[in-house]
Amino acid sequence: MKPSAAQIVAERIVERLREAAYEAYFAGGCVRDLLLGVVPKDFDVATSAHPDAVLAMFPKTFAVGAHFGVVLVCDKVDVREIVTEVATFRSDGVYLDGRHPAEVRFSASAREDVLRRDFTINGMMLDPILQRETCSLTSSLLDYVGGQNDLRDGIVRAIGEPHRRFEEDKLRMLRAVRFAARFDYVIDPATEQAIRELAPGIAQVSRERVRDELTRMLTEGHARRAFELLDRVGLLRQVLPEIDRLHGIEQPPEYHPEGDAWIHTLLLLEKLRAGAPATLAWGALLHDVGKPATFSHNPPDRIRFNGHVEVGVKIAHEILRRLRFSNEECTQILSLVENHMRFGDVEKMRESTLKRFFRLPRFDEHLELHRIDCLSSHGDLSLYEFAKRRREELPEEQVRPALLVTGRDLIEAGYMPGPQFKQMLAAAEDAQLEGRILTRKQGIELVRAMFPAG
């Protein structure tokens, strides 16, 4: 595997530290990925050098976490700047807040540093200099915790005593689920049992960290597996109780032969591709979140969810605010929830309504949500194909044309600004979108016919 720019920079850092008589190795996820034959996105370096020594040794550094032994080292390959995290070997004292140790002791021992890390598959170190000389990954490993065996056997196992690892940082419970889903591994029984017992403690983790971990689960290409695991270990009801309530919510079999609302949602998650936009992924997860609150069944009438879209938007908004999504992300996710049922009328829409529908920001996400929604229920893609074809046929200038009639035009025509202005402009624009008017003059005449002056 040809080394990436990030690997080249990380090797330079290791070489420089070695020249200064310090130990230095690649550590963590990059070692795991190299063993799996995957190009790591970034590289972390672990070293016996004190943070002050690291700061002094390289020309461009940032002490972002020097208290915990973490320094960012910046270097360039060609014109691209690469940032590498360099962390001093350490052992941690007692964790009081479920995230940070009350005391950090820097260490000269790589083994001691490994033993405070999260999972065995992330607990290996690699000597890149030896690896380059021997052309062998396995002979260049420092593996004190059996990580290579667990990687081979497909096991996510906490290092040491699982309860202690999760008490140190509660987010590790979500990370265990994410790694198991991403690699299609099993969670070690003792590790899983500890998660079950400690699951309520996830409430101690900041909402932003929970949000980011869930987003990774949704966008790494194994979202269904991740949410099945969240459910199995008891974390789903802790972090997303609104989604947990989808269990057992029956749906009309003529439209949803696949089963209840939980199964339907899992089927959508299964169809999210790796690298899917986070907003689309959250839209898929939340699109039917209003169904439990609106379920009704009065035989012989079919099961109904009257108003589930409106209720779903409110519930989704509460979830997104709780997890502290940005305003921009909230707007798009809520739009996906709010509009996902509109495709049912797409063949009957007036031309103006259809074009306005196509104007929804990131309409491709709406289209994709509808596609996987159909494939996860009745399987009929005819409305999807119709919407996709019509959107491709319509030039952008027809979907968003320059307005023939503006507010200034109405004032010049003798109308006083007021509440009716919005209705007048909308009527003129509808006529323009439908091809009933082609000029400003025709637009003003239409407004005068519909809204006679005084």
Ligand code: ATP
Given for the second form:
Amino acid sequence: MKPSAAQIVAERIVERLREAAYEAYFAGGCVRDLLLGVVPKDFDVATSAHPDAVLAMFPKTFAVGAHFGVVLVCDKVDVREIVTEVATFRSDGVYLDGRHPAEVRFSASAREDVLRRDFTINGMMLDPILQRETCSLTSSLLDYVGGQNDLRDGIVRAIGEPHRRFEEDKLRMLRAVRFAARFDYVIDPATEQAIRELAPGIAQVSRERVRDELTRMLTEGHARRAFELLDRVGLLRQVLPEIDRLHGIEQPPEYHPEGDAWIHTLLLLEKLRAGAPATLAWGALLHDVGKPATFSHNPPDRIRFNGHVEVGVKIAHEILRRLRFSNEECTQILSLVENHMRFGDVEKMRESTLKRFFRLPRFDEHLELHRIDCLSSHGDLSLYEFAKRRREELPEEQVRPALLVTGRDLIEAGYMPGPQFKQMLAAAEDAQLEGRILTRKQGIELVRAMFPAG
Ligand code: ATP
Ligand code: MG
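Okay, that one was the form predicted alone. Can I see the form predicted together with the named molecule too?
Let's see the whole complex now, leading with the same chain.
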């Protein structure tokens, strides 16, 4: 595998530190990825050099986590600026708040630094200089925790005593699930047992961090497995009780041969591709969140979920607020939930309604949610195909034409601005979108016929 620009930069940093007689290695996720043959997203360097020494040694640096001994070193390859995290070997002191160590001690050894890391597969270091000389990854590895074996066997295992490690930092519980899902690994039984016992402690982690972990799980291409694991270890009930309630919510078999609302949601998650937009992924997760509260079954009538969309929007809104989503993301996710049943009417929609439907921001996400919703139930894509074809056929200037009749035109025509204006403009726009009027004059005539009071 040809080294990436980020790897070349990180190697240069290790070399400089070595020349100054410090120890320095690649550490953590990048070592894991190199062993897996995956190109690491970024490279982290661990060193015996004190942060002050690192700051002095490189021309462009930022002390981001001075307290934790983390210095960002910036370097350029061609025109690309590459930022490498250089962290001083450390051991963490006691954890008081279930998330952060109260103090860190810079320590002399790589071994100590590894022991404070989360999982064995994330706890290896690599000597890139030795690797270059020997052309061997494994012989240049520092593996104090059996990371290589667990990587080979596909196991996410806490370093040290799992209970203690999760008590220190509760976020690690979500990280365990995320890595197990991403690599399709199992969680080691003792590690899993500790998570089960400590799951309620996830409440100590900030909601933004929980949100970010969940978003990563949803958008890395293994969302179904991630949510199955969250459920299995008891974290789902803690972080998203509203989704946990989808379990056992029966659905009408003629529309949903796949099973209950939980299975249906998992099937959607399975269809989210790696790199899917976060809003689409959350829309998929939440689209049927209103079903448990609206379930009704009065035989011989079929099972119904009357009003599940409106109730779902309300519940989804509470979840998104709780997880501190931005207004922009919240609006889009709620729009996905709110509009997901409208595809049922798409063939019968008036032309003006259809065009307005297509104007929803990022309509492609609505379309994709509908596609995976169908594929996760009855499998009939005819309405999806219809909507997609109509959307592609219609040029933008027909979906969003310049308005023939504006407020100013109405005033010129003798109408007084007032509450009826909105209706008048909407009527004229509908007629325009349906091709019933072609000019401003026709538009004014139409308004006069409909609103004779003017
Ligand atoms: P990714 O590919 O998702 O970035 P990563 O392993 O690089 O995975 P990071 O969050 O970038 O994960 O962290 C880098 C390294 O820092 C980890 O590999 C691990 O050794 C250590 N680490 C990160 N977060 C924690 C934590 N909460 N507790 C202990 N060690 C951690
Ligand atoms: Mg990383």
